[in-house]
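This document opens with one chain alone, in structure tokens, the form predicted alone.
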Amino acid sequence: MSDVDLVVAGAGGGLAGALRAAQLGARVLVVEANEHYLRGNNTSMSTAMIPGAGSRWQRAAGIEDSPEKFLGDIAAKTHGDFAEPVAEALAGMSAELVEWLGDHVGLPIELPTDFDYPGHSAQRVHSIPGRHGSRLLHHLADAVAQESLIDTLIPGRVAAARRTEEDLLVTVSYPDGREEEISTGALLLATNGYGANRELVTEHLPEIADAEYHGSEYSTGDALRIGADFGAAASYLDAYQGHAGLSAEARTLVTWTVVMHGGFVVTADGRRFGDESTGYSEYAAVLAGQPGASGWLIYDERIHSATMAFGDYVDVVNSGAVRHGESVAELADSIGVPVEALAAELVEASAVARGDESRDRFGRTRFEQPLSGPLYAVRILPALFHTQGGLVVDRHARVLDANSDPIPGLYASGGAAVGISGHGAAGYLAGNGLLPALGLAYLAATHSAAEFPRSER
């Protein structure tokens, strides 16, 4: 008899797994290599952004959106190059897991419609107050807590995990260096991707590989390697989330709704260079290969009070790292830019706002409102946030082998999966970082708690 049922590796959106698992009555183990994972791991660091296509949020709200709506919008940002069978499966179950986690998780779910991310046809990303993974992150790990059925090894690190005939057998190493073997019916990796293997990083994603990363030191490819030691496929290594609005004093994500409500970004010259609201993912390659890799994000009071909602952006704010001027003049001398350029942004930007020009120079069709004083501004790096492809799952998070066939007991999520993002970062939609981490987690317990005998209790 196995010692669990399930073992988690990773405490960031694998949680959700545990709390689902658990929730069916298998007994869990999450063990987790950072001790201070609440604020070091990617879905700690995250906006809280999660896609939910036909929830009761969305009907109370009026807002008319599907599973098909929401999958012909993960196909158009693709190009119609992502993992079909992972995507439809997390799009048809998307507003399932969010009401999951306001009913059993006791999520404070909310609905912001106050913006629209870019590639999303309905507003459909949901969050909670305050909009910031950490405050997820901790109502998952109290959840946690409470549940009789679930234990934790924090910190501790799943080293490696091998099959027997009755069951998987994890090993557990700790940082003093010990190593304990745990025998479980299914593991479910929870890891994260490999943005923290710069080796990794190097080969598959050359184009960001230069960029700050911003996401777990633990990140290194863990998945990838245990999943190589069981035959397991992998596919779309060259997809990443990265970050245009990393502020370069606070070391904090700028909310990209800054942006969405009408800002810009121009570098040193005082110039824009491309169109931001196409976003904030495929931006961060473009911020990379202008001179200095760093812009300034302008906007002004209007979009600096909408986005103090943002948990992320207040610390921006209260870092001292954003500049302001009530006028052109003051704030393009506040960041050492030629106030002839600025201004002339700002002319062609309110042109689009008002309806005088249907586009910009660079083709951004939309800028809500013409931007006026007071004036802001925050400099701003292009960052790799974590990666999105990873080992090869089905529908119910199982990985796969090279010929398309399930690995008994083996299960990936979040970034340790193959996600479904596309190539590159342009694939990226706002939500389907988190998507993936909880929902394939969702699935990949569903589907165990079925599939495999429950150890004694």
Ligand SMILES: Cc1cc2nc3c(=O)[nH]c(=O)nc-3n(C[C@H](O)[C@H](O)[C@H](O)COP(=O)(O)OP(=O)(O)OC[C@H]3O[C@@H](n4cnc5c(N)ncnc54)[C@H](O)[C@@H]3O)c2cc1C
The other form holds:
Amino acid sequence: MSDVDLVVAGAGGGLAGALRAAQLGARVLVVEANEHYLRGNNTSMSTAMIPGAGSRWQRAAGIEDSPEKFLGDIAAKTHGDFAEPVAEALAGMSAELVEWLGDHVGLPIELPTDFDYPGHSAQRVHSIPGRHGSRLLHHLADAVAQESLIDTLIPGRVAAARRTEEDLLVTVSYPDGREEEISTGALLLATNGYGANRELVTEHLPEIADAEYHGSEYSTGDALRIGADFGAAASYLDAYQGHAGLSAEARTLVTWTVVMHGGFVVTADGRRFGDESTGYSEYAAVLAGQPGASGWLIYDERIHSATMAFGDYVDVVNSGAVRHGESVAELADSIGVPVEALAAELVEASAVARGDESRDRFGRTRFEQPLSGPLYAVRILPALFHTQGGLVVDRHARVLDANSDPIPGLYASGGAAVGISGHGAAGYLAGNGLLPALGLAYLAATHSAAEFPRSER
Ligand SMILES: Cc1cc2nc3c(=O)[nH]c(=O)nc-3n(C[C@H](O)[C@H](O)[C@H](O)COP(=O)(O)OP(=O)(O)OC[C@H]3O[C@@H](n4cnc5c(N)ncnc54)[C@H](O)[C@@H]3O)c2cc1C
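To test you: the structure above is the form predicted alone. What is the structure of the form predicted in complex with the ligand?
Next comes the full complex, and the chain you just saw is listed first.
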């Protein structure tokens, strides 16, 4: 008999897989390389936004939604070029996932309805109070600690794996150089993508390679390497989530709700340079292409108050990175941009907000309200958050080989697996990070528990 039924490599979204497998009676071992993972991995850095199409929170809010509608949004955002079986599986189970996170894991799930995310045709992005991934991860880790069927090895790195006739042998390496082999029925690679691997980023993501990397230092592409040893296929490696709204001073996310509420971005000349409402991910490369590769996010007191619901924004405010001005002239002076240019941008945006014009010169049609009263600005940088391509998986999160056959016992989730964002940065919809991280881990656990009943239950 194997040492365990399932090894989960990576304690980010992978913890959902560990909890699901234990719920189904499997003996689980979580191996995590980073001792400080609770504040160092991507899940902990996220805004804890998790899509669920057709959830009970949506029904209570009178929001009509369905997996088909969600799949349609994914298809539209990626122009039809995406990993369809994976997207279909995730859209189909997304409501079950958020309800399970609430009911089984005990997350205080809520459905923010105070803003719309670009590309989602229904309000379906669920979160938790504080809207921060560190709280999400703490909840998951606390639930893992209470589960007697789950053991953890932290810090320990899954360095390699190989198949024997009986099962899989996973090599775990420790910081002191020791190594140990653990036998398991299945291995879930939940080690995220390759954002911290400069060589791979330069090869696959040249348009964002010079921008700041704002993700986990442990995302070095281990799943790609381990998967390759099994003959696994990889796809959509050019896909990534960028973000145009990283505070230059606080090095924290300002959040794009500022834009969705009617804010806009100017460069040092006080002028806008595109349609910010297309999405924060693709706007990162647009901002990276501007002189100085930075900009100012401009908004007002109403937007400032609304954005205080986000823990990240509160951190930006507390860092002193936010500038104020009672008038356009005062704000322009405070951030050092020409007042005439900034005033002209406010006039154009207000005309669209009031409905006097249907669109601005870049095609942007939506500014929630004219900016008024005290004005605010934060200096922003473009950033690479995480990569979206990875090991090809099927609807059970099984890793596939070059012939599209499942590799027995091998699963992948989150940034380790192929995502649902198509190519480049433009296919990224809010929630496309956490849904594959939590959802594929959940699907892998469900499948492996049924396929590999190694222990007596
Ligand atoms: C600032 C920021 C905000 C974001 N906001 C959102 C959001 O609101 N909604 C959304 O959907 N997505 C968001 N994302 C993306 C989302 O956070 C990620 O897509 C998701 O968390 C990835 O989960 P994961 O399990 O793949 O990776 P991680 O959470 O990074 O977990 C992987 C773990 O594996 C460990 N590891 C790596 N290699 C090994 C190894 N060989 N052996 C053992 N352990 C290893 C790492 O230390 C890490 O703890 C955001 C990302 C960032 C950076």
